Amino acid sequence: MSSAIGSPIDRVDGPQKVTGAARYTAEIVLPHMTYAAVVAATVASGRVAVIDTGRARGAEGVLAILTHEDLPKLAEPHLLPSLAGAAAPGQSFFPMQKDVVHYAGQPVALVVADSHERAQYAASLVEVTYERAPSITTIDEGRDAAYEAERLFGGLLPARDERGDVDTAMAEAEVRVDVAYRFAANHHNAIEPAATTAVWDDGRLTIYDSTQGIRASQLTVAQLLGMPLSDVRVITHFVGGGFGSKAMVWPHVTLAALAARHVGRPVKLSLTRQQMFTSAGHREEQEQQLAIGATRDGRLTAMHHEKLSITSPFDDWAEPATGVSSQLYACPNYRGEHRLVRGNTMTPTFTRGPGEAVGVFVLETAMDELAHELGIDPLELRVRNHAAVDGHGNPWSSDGLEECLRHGAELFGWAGRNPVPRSRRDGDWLIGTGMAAAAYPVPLFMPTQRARARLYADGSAVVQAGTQEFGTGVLTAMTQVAADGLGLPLGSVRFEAGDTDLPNVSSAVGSAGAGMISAAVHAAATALRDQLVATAVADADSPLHGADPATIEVREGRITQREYPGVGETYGELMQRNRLADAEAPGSWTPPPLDTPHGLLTFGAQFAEVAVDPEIGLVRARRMVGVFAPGRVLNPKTARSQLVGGMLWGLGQALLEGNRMDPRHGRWGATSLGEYLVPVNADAPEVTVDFVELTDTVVNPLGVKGVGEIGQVGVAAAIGNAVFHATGRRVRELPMAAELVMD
């Protein structure tokens, strides 16, 4: 058995992160570093008639201002957004190469100085004058223009999914549940605003980025620029945060490296806080809908989901709602389709639980109406429905929901709940509690990742992969796949990533991380492995000599076989003998396909006690409990963290979190974390996470489905239910304002 794997190790990369040896990529200084400073335009539609530098340029440190008259055009200026293996721009048009401006936000200039100070006042100095064009910024501005979509996620996935006759089951149906929600939009505001130091050395570019995939980011500027791959390098071993934001390559990176090739020395370009709201992508503004239809006995028989959201003028982009609605319950009626207006905006992104965050709460707070309308406890009307295989009549690749909805229960405390509403007090504040199912989609889009594995004839081990730490604990859990892997001890092993120069791996997206990195580690370790043992047998030297290959193990570095502990070598002496200073290996595995016959979703339960003051809305979580099934879990502290985290971002995502646009001018409402409220620790409760293990032979060889994203679906769902369960009042907004829950 396995003994690093599994084990709740401490942080590898936590002393350097306490002690502050750990560099960011905005903490990144070169010699000669210059700085440079966006000018984002100010309206939401137009093109600029005039831009007056003149101030700009006489400003003390300046060395140039480049705009759409002077920055070079692009090789390939209209990219596709993608993640499969391909560049991976954030939208598909490109700022600075017209006098177009298609959102307020959008780059018009950029200023290099001598340091960040004097960039961003010389920034303020340029003076520009628009053509204000007619513009659509809200869903309710352009709902009659609204059309259906055909594919999501730059095109990876369909817009819409149907089987059977809904209709017909719909009007067939004893009990109907029908009901509409709205979201404001979210922004992802990580500690760390998005940041780029780009340098040019005899025509090699080298980019240090802060990203969730330094593969896409060398990927995106590559194509962008015309340069070939092997002249682009990017850098990232520490990102501090990044929560879908950047995984996908916005403008500012190319911009950083067409500036320093303009000035002749290293740029760094920092996003402002203000600037992260319109130039890293967000969580778009939408409405959803959900009808469902049921038998008495609680049982699903139809089932319509609908979105409509808004996107930019350039790409079909809205998150994927139906994912999890289409095959989490057994529903032999299902329609879902997606539909979007064309705003002034910028494209829409990945935010942490994409697509499902938002329709998860769509289901779970119908179900739980659906529940009520019946009479049947919320928890059994979804063990009931429970789909034993997917939308698809596939066998799930592991299951686990019934055994996380059951022990979250037993862990909060549900049985003998009084489902009445308003019906427990706790002096001045109403009580309730509440639940929801949680899933994930499992995703498979990635091509084949590669690591790699050098063992030294002391013992000692490297083991490296493209990727980068952007808090999730990559560094420890891949040290303790590859120690296993090899049979060393965890202290002999060391993780090496954050360099395109290391063999590559996908973005860290969709909870894929975990996965895809882990079994392109453990390919690469076993297969040094192997090698090694292959060299025991064959030397005649050695105590193994002749033995069957498949009888030997690995632990601790000593090589034996498995009946015969006694007989064997270590590592270093069989490598000492045979004069191998170091051995090495590389590693890579590919993906099962996208239409793999299997069911792919990660399982979790999630459960909620909230106090509400009905006389002014106020709301506040008292705790959470969430139980989750993510196949194998690597390290149950760093997992537990992510879920906690994920639980946290959730309760925002109910209570706080959200975004408006001024329609008048075309801007966002709030602009920084004064205004955008996110949950601090005052507005932490006791959160509770525990695990349902289960073994998973088909998504990757570890069986390893992620944590990233579960973590936060079903939190406001369970939230939001909870709300009614102690007002009786059912929200359907999200955040839950004051003004929602108030009596």
The other form holds:
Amino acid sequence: MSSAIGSPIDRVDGPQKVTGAARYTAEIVLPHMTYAAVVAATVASGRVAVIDTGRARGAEGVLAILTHEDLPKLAEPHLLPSLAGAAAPGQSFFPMQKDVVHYAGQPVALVVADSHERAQYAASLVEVTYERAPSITTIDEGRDAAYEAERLFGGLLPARDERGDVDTAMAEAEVRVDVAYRFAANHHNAIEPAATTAVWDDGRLTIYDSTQGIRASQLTVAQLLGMPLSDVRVITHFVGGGFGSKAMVWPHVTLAALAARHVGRPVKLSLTRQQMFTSAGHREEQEQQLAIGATRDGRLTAMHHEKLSITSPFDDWAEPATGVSSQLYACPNYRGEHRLVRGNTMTPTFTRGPGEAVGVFVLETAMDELAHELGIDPLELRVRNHAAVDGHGNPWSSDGLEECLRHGAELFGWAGRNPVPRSRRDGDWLIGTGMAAAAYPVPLFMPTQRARARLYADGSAVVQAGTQEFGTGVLTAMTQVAADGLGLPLGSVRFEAGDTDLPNVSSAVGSAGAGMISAAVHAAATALRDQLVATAVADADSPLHGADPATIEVREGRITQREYPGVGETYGELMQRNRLADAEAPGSWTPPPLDTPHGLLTFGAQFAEVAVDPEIGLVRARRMVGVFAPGRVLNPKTARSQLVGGMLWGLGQALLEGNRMDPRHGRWGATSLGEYLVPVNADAPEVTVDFVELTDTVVNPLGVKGVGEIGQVGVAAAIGNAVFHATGRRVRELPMAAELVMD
Amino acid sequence: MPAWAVQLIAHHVRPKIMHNDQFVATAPPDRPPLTSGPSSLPVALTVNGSTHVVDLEPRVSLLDALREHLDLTGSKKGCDQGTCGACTVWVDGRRVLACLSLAVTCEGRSVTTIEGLAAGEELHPMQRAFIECDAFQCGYCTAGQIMSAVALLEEGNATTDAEIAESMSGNICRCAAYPNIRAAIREVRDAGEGGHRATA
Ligand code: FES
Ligand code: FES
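Please show me the structure of the same protein in the form predicted in complex with its partner chain, now that we have looked at it in the form predicted alone.
Everything in the complex follows now, all chains and molecules, and the chain you saw is the first one.
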């Protein structure tokens, strides 16, 4: 049916982005703009004893200073993932309601001034005296008080998953692998720091927000301020990356709204890079342990996967780490558990590949150990154990894992690999190759998604949905979906997004965006097409009069009978004759029920070659290959880019990215991009990405499973397994420090 | 410093030493209240060929002058700390980080930003190549990448992929479009359409 879907067209927003014309949130210009700066707590626990704003108030250009003493009281926030479609504060705690300090970086005052420099300067004049209480900011400090979580993700997911008799099966296993891993915390570090501009007009609030979900920002601010949703409008045209940090709605958004109400002028609140380390969540410091029991011929018989991580004082938050390990391989006896330590950090949050990017690292590293132990090719071990059904016995909505593994092996040149560690050299470098399977859950807990399509009598169309462009290429892909749905050439369709006054869709998180938004856009576009086809067949003056609508198709704006392409007319001719200046249709999509009898995972395979200098412990990724089965690919060009980006995130996760708390002060060691290392151009090898195409009729109408996370999942394991192959050393900590790799 | 050296050094200094030791703010010492910033003065900035006179406090960075005072928001603020490269512009044809440059020091110099790269509607070859090669996703680092990339060709520092990768490593792309950024630079280099003056 389609011509636009599946074509690698250039981004529709490309010209705006390469010329600097694309406006991001902090670049919105409003008359009488004012600037806010956050004063952040420098202690991790305790209370604000004295806050002296005298000098700051006297500073030039200062319009207001808000502290816990004068900030209005808000409704209580309740953490819930934004995809669920309700208010989605990132944590169940709003700062500046009382004098309490729960984490370093927590806002304690907000300064508003008439220029950016003056706000920043006045913020530096606010004198805060703290009464400091002992803090816990590392797992080690809180280990003794660890507890088993009951539910995760704001109550959406159980923290424990169990089937069979793990302990007996483990005790009877012919072979066992039992490994423990440690992980430093990760920060998203989208290059655009979070920013919000708020402006009030006659009791109504408009927010320009750097967010992955304008709807979530609207719901959250309305809930906290006790306002009707109709009085809160959120606008976001371009977002400079999210990766999870803009998936939830953090306090600064509401603070900007409060400040704007207070000063009666628009307020622009931009967080600094340093503040981004303590303002928008992070991937929590964690430890994982995985025990696998297997038969000598490599069949898994028991698995026990545990995660211990640190959360905030107010939320049981852990990225779920067992969603893949519990399902990917057929294993009759399984137990997954999450334990938590309460500490003085903000509530951690989704970070690209939430949960599974770490959980799959553990799983796929253990599988490599098992393969090594048994003398079975790592790839064959995966194929041998891949489950035909999910943990509940349901068939996959679509699979593709084995095809990904085999095709990836071919592209990479896996066959004939000598499995013996330290068997390849290139000068001083030890060379190793490694692979891993990848999988990521397809989330379906979003509410109904909606879009609207309008066709003008001149044959041009505008299709709308309240999503936002943060690099996924959604504007481009949805233009393609709308064009195919309407039967119009691409150039005749504009997809509009970025405003909560448009039909609502959920936050674009968890790789769900493309699937759910395309479902709504497709529904709206095809509903409009069908409406006009119905008009044509009912119109005595139409060449299509009396035809069966099922025999009619629309291509390039021309409605014809499929069997007789000569018989028909254009949308424009039909509409003008019927005195329709335009025509419009809404479309919506409701996801399948949560107990849909299908296994829901997206599959892939990762391969990496590394070179290791054993004298200094330096690891360089030389090449990477990823093959993925994400259902239908709306635009292979942008999808490929997203997958390459995800794979390089995996490289960062493996080799570079980690932050640690300094327990003396309860503050992060790294608070800049000079200290928290992310991959730069010279770190990134050439990356090969390919697709295994498959049809999925369960997840959504177009069968789109999403590409946002799966690119990252498994990469760190493939790199770690390659490091083992190169050096014979198993590094059990990420990022892999040089001293753990070197001889 | 090459990226691998940065990586190596960073790994070797763990655990990190806190350098910002101000965790308990004390009562203000006896000092005269310093509550006013430096006062503003007219500064003539020549950007993309036109000269603008703006009232700027001396502490205003070139980046904030462009973004907040001249409404030239194509140059991005990714860190304001000189670590990401999103603010890369040219001053007298040389790449500089606008967040680390004070606007007043640019008086009498010629500043070029991403807005000045295209010749009217006609995109610079590097801009076209970035679109064709999909060398960005969110687009927030893109202005800085393109300003660096064009300068790189002009400087003759793009003969090999390794050289491109090394020289472009001051421009972080968190979307990690790096392989495509290299492809775009290669494309422009091989077509011989490079440098600053390609459209000037
Ligand atoms: S904003 Fe200037 S280097 Fe990051
Ligand atoms: S395109 Fe998003 S940071 Fe480079």
